[in-house]
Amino acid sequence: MKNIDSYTHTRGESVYLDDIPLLAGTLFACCFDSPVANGIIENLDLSEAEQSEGVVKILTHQDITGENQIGGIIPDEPLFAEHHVHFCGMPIALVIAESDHLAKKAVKKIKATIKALPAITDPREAFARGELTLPPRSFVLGNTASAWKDCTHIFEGRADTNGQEHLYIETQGAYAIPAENGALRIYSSTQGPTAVQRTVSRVTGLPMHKVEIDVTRLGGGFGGKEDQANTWAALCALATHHLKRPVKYSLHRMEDMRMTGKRNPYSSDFKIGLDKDLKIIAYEATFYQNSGAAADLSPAILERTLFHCNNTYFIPNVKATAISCKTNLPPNTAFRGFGGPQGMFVIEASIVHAAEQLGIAPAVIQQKNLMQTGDEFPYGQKVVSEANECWEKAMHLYQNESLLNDIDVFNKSNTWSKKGLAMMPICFGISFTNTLMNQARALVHIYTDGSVAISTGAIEMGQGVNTKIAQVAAQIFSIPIGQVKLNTTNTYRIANTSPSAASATADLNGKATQIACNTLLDRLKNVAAELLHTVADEIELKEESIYIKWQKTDLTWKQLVLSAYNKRISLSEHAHYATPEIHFDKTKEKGHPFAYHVFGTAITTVTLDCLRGTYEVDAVRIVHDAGSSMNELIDRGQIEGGLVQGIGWMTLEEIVYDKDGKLRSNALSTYKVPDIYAVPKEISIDFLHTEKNNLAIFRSKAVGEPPLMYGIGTYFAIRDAIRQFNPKSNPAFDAPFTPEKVLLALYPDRAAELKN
């Protein structure tokens, strides 16, 4: 089964925001944003800009017709700065002009006098000053305080992970059009149409039923358009609400990089204790999350860090504390993995640190502590584990012992090149951790010619969700997938949607589609039974034909559909799905928050140039827990993409802000992402197929986010190669592992001399 969008993608015919034909009279917006990370606005002079060619209007906070607030979880983020700016890139004014060029030209004529105040960019400094986004949260299992005495080995350390730029191909943007009776239609590049609808309603003062959001697809999202798309839609909507003319704003790449938040950087402390048999007895971690200047989605991201603090290991005594720290950076936000990778990096760092101190391979500790079915997570849920199955299959399928022997031979034969290997097992929970968000609706129409149209709340952003939803209908009705069409995602057709995030989109919207299709199928079977003088239980649909007890009849799919219509039987169904069984009590920090977990194991090998500090990823060999994959082609694509994005986060992608809070890695000349030369030379993927019941659509487990965590293994493979060259090297656990950091780690004595 191919991706249904492949044909139009390869022909350049797929419609994105910038492909929508513009209406006559369309205006263009451009934002004047703060050049100061923390300061007081003493004067804002718009006079020259207002007289600039083609300028129609300039909006500020004084033009807000509703509420100057776009904060979702916590109402702490103004759309426009009023008196105080909190980060470089914070919107202060919006120029509306007759063309994009004229709007950008006018923005340069705005003059602002801002009294600069000291900027905080480090979460530990923010914590020391009491600058918190919300109170700290802790997950506790057992009792670490009393468990340390039972530990033969105890190790402590620190681990840091930087942010990550989303770098979606399609930048942020929106196009607002006035509709009848003061309503608005907004085309938005968003993962969360309902979130945009709520935000526009809040800012303009219009009720939600007068705000229509429509999305055909995104040119990438990765979490960066889950919440932050709200800003640009709200700006365009406010302008259209004032001027009664269409307004469009598509950000320039450097605007997007400067003004939007990234993956949350974390600075963490850990303490790990093992018994004589290398079982992990106790683990404590404190995560200092850099939220940026406002909460955005950081509270939920922080929560998922806690959910994944033990990765795939059973530890009987755990205390994990997470603190969201407010800094003067753009509000950081969701990014593939949503806090999980940051937590998993810390537990992996603690295991590697312990292994190095004990003089053993980290894999020895990893394997001994993999979760078994029935083990308990720190948040109270009991696991149905595939961890050991994935590990064992990877070890045997990819002949891990032979790989280790080959690496040993290579390293003994080469002085200035070394190879390293790391195992990376993963466990990732699937569901929104905010229970109420685990719901979806689908609207299915069967037309009288037998074709089918489906509307859901799912956003297609390259992950193939439309294909999987179309497969659901095609399989249930037993018709070719070409007879199924996915409509745009529209808040007037499907209301109150959850964002396309948390790897839950196919499950939630696919299940709703399944319910709708099965309801329609039951109606059609009753019609067929009446026409064929039998009972509905004996009717089957197969390849557009109707069968009775496996015997083909003369009745076809199209004839059946038309007969149902003629009998005035409804050929439309609107269905609702809410994930059963899940719950979580935040007052106790206990519950059953996930529908299921995805497991996997990756074996990563690298080759390190010990003169230059450069490295190549030789191979990543993966066994991935897919359940019963309904589309292996799409799932393989997601695994490959997630893996490489994780490798980028761990190696090349270094976000740099200076002490004044200005982004220095603000273009593709200064911010590096993996290219064809940086990706693994070999990516091998094998699926662990299981027939166990789970809550996934057709038992096909989610695949959007979990593969990113395989990329963490590359960091530790590089570290292994460094220590093969210099066993005395003990580099800080500080990702990304850029070639510059690697070179310093190879020669720590020389690095110390240079520092002094």
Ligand code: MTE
Second form
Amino acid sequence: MKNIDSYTHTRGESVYLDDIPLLAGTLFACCFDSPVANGIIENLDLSEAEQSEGVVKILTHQDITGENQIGGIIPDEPLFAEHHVHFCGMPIALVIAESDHLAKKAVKKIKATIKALPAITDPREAFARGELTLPPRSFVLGNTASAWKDCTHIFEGRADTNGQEHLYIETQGAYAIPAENGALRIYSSTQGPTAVQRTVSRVTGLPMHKVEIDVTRLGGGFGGKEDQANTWAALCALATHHLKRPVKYSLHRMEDMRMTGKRNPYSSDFKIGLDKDLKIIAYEATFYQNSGAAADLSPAILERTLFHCNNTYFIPNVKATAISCKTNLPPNTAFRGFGGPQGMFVIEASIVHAAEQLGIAPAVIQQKNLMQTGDEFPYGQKVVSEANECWEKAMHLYQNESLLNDIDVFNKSNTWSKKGLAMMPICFGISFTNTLMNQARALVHIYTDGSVAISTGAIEMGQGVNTKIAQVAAQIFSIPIGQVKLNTTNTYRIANTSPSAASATADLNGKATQIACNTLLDRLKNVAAELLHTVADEIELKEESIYIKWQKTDLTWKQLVLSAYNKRISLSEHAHYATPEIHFDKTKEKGHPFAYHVFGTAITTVTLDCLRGTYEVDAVRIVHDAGSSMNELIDRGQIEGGLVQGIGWMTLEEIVYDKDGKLRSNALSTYKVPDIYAVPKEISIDFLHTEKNNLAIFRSKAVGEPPLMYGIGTYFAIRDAIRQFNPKSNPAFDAPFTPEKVLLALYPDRAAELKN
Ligand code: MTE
Ligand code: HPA
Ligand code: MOS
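Rather than the form predicted alone that you just supplied, could I have the structure of the form predicted together with this ligand?
Zooming out: every chain and molecule, the one shown earlier first.
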């Protein structure tokens, strides 16, 4: 079953924001954004820009008709700077002009006098100055303070991870159109249509029912459009609200990179204690999160770091503290894994550090501590674990012993080239950690010709959710997938949506669709029973025919649908789903926040050029717990894409802000994303097929985010190869492991000399 979008994608016919035909009279917007990371606006001179060709209006905070506030979790983020700028890229004014080109030209004529103040870019420095977005939070299990005395080995260290650009192929943007009675219709490239609707309503002062958001699909979101699509929609909406003309803003790549937040960088301290059998007895970690200049989603991301601080290992005594530190960078935001990868990197670094000090393979510690069903997470939930199953299957399927042997032979016979290997087991909780967000609705119409149209809150961003939802309806009604159409995601059809995020979109919206379809099915079965003089329990629908007790009748799907209509039976249903069983008490930091967990294990092998510090990923071999996958082709795509995105984060992608808070890696020429050469030469994926009763749609476990964390294995495989060359090398745990850093790690003595 192919992705239902594959035909139009291949032909270039799929509709994205920039493909929407423009209405006559459409105007174009462009931001004047702060060139200073922290400062006071002393003067703003718009006069020359206002006289510039084609300029219709320039908006500032003074033109806001509602509230100058777009903060989602905490109201700490103005849409337009008023007197104070908090990051380079913060919107100060918006030029509206007759063309995109003229808007950009006019922006250059705006003159601002901004008194620069010292900028903070480092989370530990922000912490030292007391610049926090919220008070710190801690998850505690057992008692680490008393557990240290039971440990034979105790190790401490530090681990850092940098941010990551989302680099969705489609940049951020919105197109606002005036409607009757002051209402607005907005096309937005967003993962969260309701978040956009709420923000537009807040900024313009319009009630939410006058703000329609419509989304066909995104050219990628990866978390970057969960909250940060709001800004551009709010800007366009405000302009349309004033001018009563359509206004479009589609960001240039460099504007997007400069003005939007990224994955949160983290700097963390760890302390790990093991007993003589290498069981991890105690673990302490302190996470300093770089939130950027406003909270955005960082508090929720911080929480997921705590939820995933032990990755897939059972540790009886844990104390994890997370601190969201406010800096003068663009507000950082959701990115595939949502803080989980940042937490998991630190426990992996702790284990690798311990193993190196003990002179053993990290895999020995990893394997001994994998979670068993019934073990408890630091947040109180008991695990239903597939960790050992994935690990064992990976070891046997990919013949780990002989892989290690081959590497050993290679390393003994090569001086300037070394291979390394790392195991990366993962565990990821599925559900929004904010329990209330785990709800969704679906609207299903059956038309009188038997065709079906579905609306949900799900956003198609390339992950294949529309295909999975279409499969749900096609399977329940037993009709061909071509009979089912997914409508655009629209806040007038489906209200109060949660963003398409947390890998839970197919589960939540698929379940709502399932409920709606089953209700319609029951109604149709009653009609069929009446027509065929039997009882509804005897009726089955199969391949567009109606069966009585597996006996085919002459009644077809189309006839049945039409008969129901003729009998004045409703062929439409709106259904609601809320994940049962989940709960979490923030005052105690305990509960059962996740519907279930996804597991997997990756074996990564790399080859390192020890003269140049460059490396190639030879193979990533994965066993992934997909439950009973609904669509293995789509799931494979998600695993491959997530993996490569994770490898990029861990190796090549290096965000650089200078000390003044200016983004230096501000284009694709200075920011290196994985290309075809960075993709592992071999990616093997095997599914651990399970059919446990869980809360996933058709028992097919969510797949969107977890595979990104397989990429962490590449970091440690490179480290292993470095130590094969130079066993004394002990580089800092500081991702990404760019070739420059690898080269210095290969020759630490020379690196130290160079530093002096
Ligand atoms: N895959 C593609 N092709 N494009 C995307 O933007 N986003 C990822 C993941 N896979 C993304 C993707 C992220 S961050 C999430 S949370 C999930 O998809 C969201 O979709 P799902 O809930 O349907 O898995
Ligand atoms: N995951 C992803 N996005 C989110 C979450 C989450 O747990 N909570 C709020 N937005
Ligand atoms: Mo994904 S980071 O939850 O959008």
